[in-house]
Amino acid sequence: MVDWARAQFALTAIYHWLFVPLTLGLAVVMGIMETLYYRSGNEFWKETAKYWQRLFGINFAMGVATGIILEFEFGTNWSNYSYIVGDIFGAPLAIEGIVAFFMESTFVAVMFFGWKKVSKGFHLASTWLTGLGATISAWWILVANSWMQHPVGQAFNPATMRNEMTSFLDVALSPVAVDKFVHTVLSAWVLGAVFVVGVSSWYLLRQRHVEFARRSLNVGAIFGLIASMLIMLSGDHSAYTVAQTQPMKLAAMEGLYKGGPDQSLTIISGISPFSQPDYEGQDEPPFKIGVPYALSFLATHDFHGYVPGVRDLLDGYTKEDGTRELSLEEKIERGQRAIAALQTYRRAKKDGAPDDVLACLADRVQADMPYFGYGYVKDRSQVVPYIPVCFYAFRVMVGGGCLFLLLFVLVLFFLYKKDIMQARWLLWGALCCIPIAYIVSEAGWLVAEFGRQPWTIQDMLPTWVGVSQLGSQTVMITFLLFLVLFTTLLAVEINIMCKAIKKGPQL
């Protein structure tokens, strides 16, 4: 039941990502070539802006399709996580449906049907407050997925076995949020940049639309460098907030089994993808090459700072600032003392204990709280990430990320400097890297959740103890079905697109 749920549940965010980041870019596309249409009033601008938001609005629809799914399947097959934490994790995407659903939903119809309803600067707003309104909405759901990886502003009640919000600022605005989110919008501006630059890259090896293909790779050139040098600051950020949060996660991208000072970061190294490798049995993974240093600097900000391997975080180990982190076996310790203690306050609470008495229980399971999760854990092996996934999907999203930086680099040195309608290459080049762009930003969400694995919310609750009661065979039949419907989604979405491309801009 678990490894289906899991299934189903990655099924459906692996075919919605799909959608979502193109909506995000191309909402930043449109909005610029709207505003030159604004500002010039010149009605290339405009065709070309409506160009961009027909693509947008056939993507759009195909991605409000799979996220409505996604966030039933909370109910249907999570839904233990969801009574424990529905309080706080239910407030953001409540926020989400209701300011920025509505939001978006509202100006992209005045956007696609307004042209001669509304005036020119009231429309341009409209399509602005469109991307804005899908940026928002990211905003709010990865405010939810963020606090799974960081639980904060929240605290365990006893009484009615459910976490409850205690700050709500504390929920939105965590530093693992915050990064999340740029981070993640920055990765969207760079996969619409990549498919503006390869779309138009294919309309010039056609000789088609040749004016409308060099000016809108140009747009989108610019964009995408602009988004790929922020998203190197980004992920230097992010790379910190996953060192100090969820160490077991960069250990598991790095494959780094035993850790200490000086650490370098691994360009490659032998880990087979096909199996767990050997931690307990390995300091390190075989045919490692890497950058000296840098994996310290880029955990701790300090070039020799220690940075914890796989078996340190299993072992314990004592941090750069005297405190010790606990071995796994205490933690499963005092997260049974909890679960014991939990157990030892609804008996007393249904026996009328008094107040006092009830008071004192609710500290003891308090003070284990935290180690909560670590109780239903019964074996090393659980509590380690797959890190054949998160080291090779590491490695993807990072190369990916350099490979698009060369390429916006490229384009804008040929446009500029040279005559690109010569360089097939690197039109080529560029269409190819479409399909590229979806797999890296595919792989960056791989690292974030199998990295974080097992753990529904991070040191809370295990996978095994969020899921719904129901017979694997029920979710298997529905994980198919949805297999069946979101390929044919997909499948309807390329067509529509493609024939819309086809057809070109109406200038």
Second form
Amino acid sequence: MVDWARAQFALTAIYHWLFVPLTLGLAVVMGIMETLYYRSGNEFWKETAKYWQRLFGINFAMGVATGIILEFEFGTNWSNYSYIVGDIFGAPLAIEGIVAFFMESTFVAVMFFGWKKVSKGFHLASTWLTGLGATISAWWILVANSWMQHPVGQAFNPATMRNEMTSFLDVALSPVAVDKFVHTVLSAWVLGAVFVVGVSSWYLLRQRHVEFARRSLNVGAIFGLIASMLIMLSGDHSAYTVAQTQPMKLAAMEGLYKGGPDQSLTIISGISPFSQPDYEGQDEPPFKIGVPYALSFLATHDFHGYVPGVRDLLDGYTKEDGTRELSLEEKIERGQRAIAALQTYRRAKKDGAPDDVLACLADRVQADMPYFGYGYVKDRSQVVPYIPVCFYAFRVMVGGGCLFLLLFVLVLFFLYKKDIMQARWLLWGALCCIPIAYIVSEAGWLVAEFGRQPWTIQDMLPTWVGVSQLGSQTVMITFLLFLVLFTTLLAVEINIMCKAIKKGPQL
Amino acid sequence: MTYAFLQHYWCFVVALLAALLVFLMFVQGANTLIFSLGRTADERRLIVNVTGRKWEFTFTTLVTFGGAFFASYPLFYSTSFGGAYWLWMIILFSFVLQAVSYEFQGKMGNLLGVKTFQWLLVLNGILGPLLLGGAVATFFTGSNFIVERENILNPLGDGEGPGVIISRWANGSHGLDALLNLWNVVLGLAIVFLARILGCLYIHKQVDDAAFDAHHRIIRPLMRSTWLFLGLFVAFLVHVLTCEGYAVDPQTGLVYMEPFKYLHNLVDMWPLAAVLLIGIVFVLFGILWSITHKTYKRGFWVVGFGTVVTVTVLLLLTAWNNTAYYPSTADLQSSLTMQNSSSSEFTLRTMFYVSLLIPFVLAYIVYVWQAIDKKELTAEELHNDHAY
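Beyond the form predicted alone, can we have the form predicted together with its partner chain?
Full assembly next; the chain just shown is listed first.
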């Protein structure tokens, strides 16, 4: 049941994430082009903006459709989760609806249907507000997701048996949320830019709409180059934050079994993609090639910093500040103590114990509460994420990011210094980068979410405690239904998109 | 602001969002008329496009309704969505089909053909209101679930499965049993016909008379839907006001059955009774005036206002005045009340401040709505401008 619930959520999220980055990325490109039209009055830019808006529209509907499923799947598939953390987690989702989703859906109608109904300025504002709405929407969703990675601004209330919010600002502005938002939105901008560059390259290869394609290439490549450079910075900061808040995720991303100071950053190693490696028996993966000291610097901003590996995290270790990280066995023991203390509290409450006794019992619950989730863990393998996915997805993400940076530099170089029409290899390369950008984008999502396993909420609630009580067959059926539905709709969308691209702008 | 005030306030906000959702399902109602009103491909396209500029409001309101319910009453969210799984999944499935059908149906290369997507819009037009109406009716009729918070402290079994789950459905139907209750179906069908009434009125208001004689075309489905809606709605209302309801003892929190509970609620909260009456009068007036006056095009707004008011009051009757808003037929004491299922005071207060943005959001929606609907939709617009 847990596996099917996870699979269904992953399926929906993977499909959703196919459409959202293009929405976020194209929103900026459209905005830039319509701004150029607004400022110059040149009809060329109007038609160019309208063309990219048409492609935006085809993509937008699927993003909306898959998004609604995701929101409700928290309740349908993860019922315990929804109750235990709903007091905190529900708020960002509600705010997303009120503040962002309405903005997006209101102004997108003006953007599509309002060209002859509203003024130029109002239309331009609507185009930007559509993008802004989508971006603010991303902000609140990522606040919610970041809270799952790094729960802050909350406390457990034994009287209600759930976690409750204590600081809205801590939740909304957590460093993990800020990093995640910046990195994710920038990655979406890069994907949008790759899409624009790739489609424009296709027109140049076919020698159609050459002027339109050259100008779109220019806007797309400049936008992409800026986003790519910024994403390098945000990626570095994200890695540092992960090291501080989710060291097991970092260890899995790096295939770091036995940690220590002076750690090298793995470029590649021989981890089998098909099975969990023997992290208990080996000190490091076979054929490891790395950059000396780089991982220590990435994780601690010190070339000699201590980076714990999977085994250190399971066995416990002493941190650089002298404090000791408990071993898994100790955490399990404390988790079980928290559960037992909570049972005592609930019995006392039911029996009508006086307030001072309840307060005393509540203190005992709180003492071990940081390890509450470990009370449900039975063995070491349960708390280690699936390393091959984290390891390879991380490399695909970083490698892809570097490839796109190179692409944008080359495109701009050939646009300004050479004749890009002659560089057919580059145009083909840009076209091929479109599917690669989607793979890279999904890889980033896999790193973030596989690395969090087995926790729905880091250290607080394992997946097997967060689920709903549904038979595995029930969820399997809906999984298959959604698989068929989403795949069919994706095929339809790709076909429509290809036809629209073939038809080209009405210039 | 006391905790009790915040609980009542958020109950009102959620009820209002649900009422707005029912109103905005005019989109679904109009979609059920695609093939009966549209005689040619162009006319069908006109009908699709007239609601195609509004479907996202319905969608967004559904999402916001879900989010607001989650934030303010998380135990409802976990119990209803995790329990009545199939009911909600079918609803979501139909809304997914709707979202893509607008965009895909008129596009080159849509693989499945125009008519397939238009039929999917019809399917959503029926299933959406029917199942959402049925789900809303369970606030009166009850659902088959059990809530046991202590289950979470039970990790010593096999560590997973039913042992640790707080809310669970007491039978294997996972929500489909709601459709076996006659009164759930009655309200569901009433919402279907109300949506058709609103859909007819919106088409009449927004389609250019030169494109087709909308008033002449809508009059028959409008009258049929009106009779069916009135019959079903009155039957449901009479049933609700005369049946036993789920009362809560404010001192102990215990839930018990009280004869005529919802009628008592109306009497105890008489201003709500007055508002309910006003809402019903608006609905009836809007329909009758639209039927009898060919050039009268404001019926959509009059009926819409009446719908929002009526549905809001009906939903408040299920929760205010010491009432269990999500009653359990499997275990009475598992029933959800505003007190035992709401978020913490801190969260409700925080969200209260966020909700102050709602009037601002409504203001820009009204402005944009007017800007887009200023002119009626013409056949030429479909050929000369962006259209589905």
